[in-house]
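We begin with a single chain expressed as structure tokens, specifically the form predicted on its own.
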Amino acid sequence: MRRSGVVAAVTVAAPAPLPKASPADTLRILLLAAGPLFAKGLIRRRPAMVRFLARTDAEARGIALLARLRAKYGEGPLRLAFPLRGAALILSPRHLRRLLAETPEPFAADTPEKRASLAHFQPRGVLVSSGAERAERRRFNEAVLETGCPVHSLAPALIRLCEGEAASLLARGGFAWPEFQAAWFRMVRAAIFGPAARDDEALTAMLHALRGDANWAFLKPRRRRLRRTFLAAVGEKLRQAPADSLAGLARARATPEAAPEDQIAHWLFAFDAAAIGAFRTLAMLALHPDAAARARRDRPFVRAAMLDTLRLWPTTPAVLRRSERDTDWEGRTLPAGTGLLVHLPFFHRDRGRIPYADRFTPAAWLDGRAEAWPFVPFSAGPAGCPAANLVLLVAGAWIEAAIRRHVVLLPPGTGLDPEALPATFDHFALRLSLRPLPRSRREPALLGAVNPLSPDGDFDG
């Protein structure tokens, strides 16, 4: 209303900015949280680097420090003080659902740190790719993987491998991790390319040189002549691969564009981080005795738990993106070109809201407890792993291999205490022993039927 020609101003405040992490923070961010994560190793783990932190418990203090940065500053996104780039840290799990839903557009996934990573070895792998080429390698990957499957098509013959190879690995009484990532990948490589592949040794040595330079990103020049006799190798098995094998399955739907090399690529790799799980996880039982008993008779219970110790121990700890627009954050802005780091352990483990937070709790996946909360340990969204419920699926089968007529038991002193689990576990100097189940209280294998449990969504795709 006008009154004698004065007209009332209306003033419209200013959205207010997104917080900013002092400098003083933002390297605490560096040392104590995100530094950890990368130092082990995220394409291929250092045995010594996880050793020290397992010493140190350095993992857990990174996790206390994001939980008070968050009381200081917020839900977020937190900026971060980078000179040359804006980085922003996401500490709510509403953002983080967000972030995962909205991959590739406007968050995309190939970020310069994960191109320059893996470029080593798969150039054109899905995770690196964008607009119509990631489109189309996302196809391939969700075509030969059967991602919206439960149990896959060729589950009789991959559980057929799983049981072979673990009964050669059970029958020496006891393994330690590099008996059982040499036995996994005899499995991993006569299930992606036939029998004859089974003792190409060569091969997964040639892969493990090349990620150990991945996880130097831009620091160390790439061994382009390795990559190319490496991926050669694998186009070379790709052609010969038998019908009932993932390649051969690759094979008969592959186009150009699809790069099938670069993505086989992208499974044995990622199946390195499946047979880290599965270890832990065969651990975990043996830490947990009545979870056992439950896992020889509730085959689900299996899955989940796996999926608990992948929650304690993701193997993906940390998902990047990159903001490729202008996004707003609740009346907010943060600018294209922005990129995004997640701090899963974080997530899985934020004592101040998940109870069970440092605790191996397999019914939370299965009573609705994990949904209420973004447990990813598989990501989520339109990346998430396409490979979840193939991974799943084998891991198990080599989990109830194992414990349908033993019990695995931890040697004394792993310092594994089932109340207070540690942020960072040590795989690499573990070693288990097997005792003889009586016959009273075997299994009969049921892997192999249908698996009810659908998974989240680690292998951040």
Given for the second form:
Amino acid sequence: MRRSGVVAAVTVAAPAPLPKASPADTLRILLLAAGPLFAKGLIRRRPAMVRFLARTDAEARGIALLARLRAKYGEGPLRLAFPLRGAALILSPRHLRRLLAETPEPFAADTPEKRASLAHFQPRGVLVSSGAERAERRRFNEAVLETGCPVHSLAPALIRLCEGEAASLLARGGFAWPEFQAAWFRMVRAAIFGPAARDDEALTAMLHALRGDANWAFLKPRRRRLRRTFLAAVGEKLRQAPADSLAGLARARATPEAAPEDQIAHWLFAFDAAAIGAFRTLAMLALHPDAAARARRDRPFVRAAMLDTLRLWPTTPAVLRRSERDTDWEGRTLPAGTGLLVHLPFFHRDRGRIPYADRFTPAAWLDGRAEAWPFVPFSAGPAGCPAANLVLLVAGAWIEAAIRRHVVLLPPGTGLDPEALPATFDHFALRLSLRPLPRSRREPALLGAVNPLSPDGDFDG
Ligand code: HEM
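Can you switch from the form predicted on its own and show the form predicted together with ligand HEM instead?
Next comes the full complex, this chain leading.
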């Protein structure tokens, strides 16, 4: 259709600049949203701080604050009013997907904070590497942890180890977190280095001490001698590990650039998060008897239960990136050098957008809702956790061992409300007890393994 002969001058309005939080809102974000994640210890949890946060419900206030700020400033990224360096908060699922997919270029994973922190015990870890070194260390991690395989090639041996350690623990009739964690780490040492390392508690104690320092990042001087002793002990065990252990596989796939000792230091550290996830999943199954009954006969559901527990309480609650160059966000520019923060509890627990935000909902991992949102307790994309499948396999084996012949029970007075689960879960204070399951309600051992994560751990939505 032809309009009148008058040619209208069309002015294209420049897009509004990316929103910037006021100094007061920036301070609120630091105190209420980012503060608790750092305060409770990103590398090693501080029990007293977790207890404090659980009592004050401060993390729930942080999540609500970010929801309010998104309503006030829009989808972001929301720049923060930092005096010295640029920083921004990711607030929309679309931007979260982009950030994770476009790692490590232009969004580098090796941020200065992570470097300062992880240098305490794994200065050459993949998480704090860049360029060709990152590529080689990532390749090594994926090859040994078998990132793309729902069922690791060492699964039979790993499951035997889990079953063995779980059996001694279950024989006690109940267990608190310290006993669970100790038994778990016996399994971890044997899985990584072979049975001879099972009781080497000194190795784990060295790592725990270094992780405690890592919580302080720049603020604590490095204990170089302890780090050397620890990494040398890892190297020694790596050389001696049997072929059917993770370190045995590592030896076969290592190159000098892969820095295998540092990667293994990360595995030893990160298995703690898997222990926390498994223990809390058992608590969720105790709180939800119907879910426990289903978990006894349905392996994908066991894994979905672990995933939803990690959604509710992500063990890596902050995902950090740094933009290497200017980046364009719908026509608006974020300058090079900006630090980007993803506050995972906000994405996982935003009541305004997720109807079941504060309820245990394993089904969301089986019907596509989790991927579509997305929930990313293991992150995703080229720097996503390369051990997600391995973690689900091992944690699943412990959970199945615990519930197969027992009902797991919470002590009275935990205050856990299935309709409104708290933002902070103080697992340090929890003791789970066990009651034998009547024979008529026992299921035959579960067969087959289907992983609710797609094999590449990526989004579908
Ligand atoms: C519940 C248990 C675990 C959770 C929730 C978890 C989650 C994560 C997350 C969120 C990241 C950060 C990814 C990013 O910055 O985008 C990560 C990185 C990583 N995780 Fe895990 N992880 C767990 C256990 C493990 C275990 C047991 C291992 C090794 C055996 C492991 C190995 C790694 C490695 C090597 C990286 C660095 C990847 C890279 O930078 O390319 N994780 N994990």
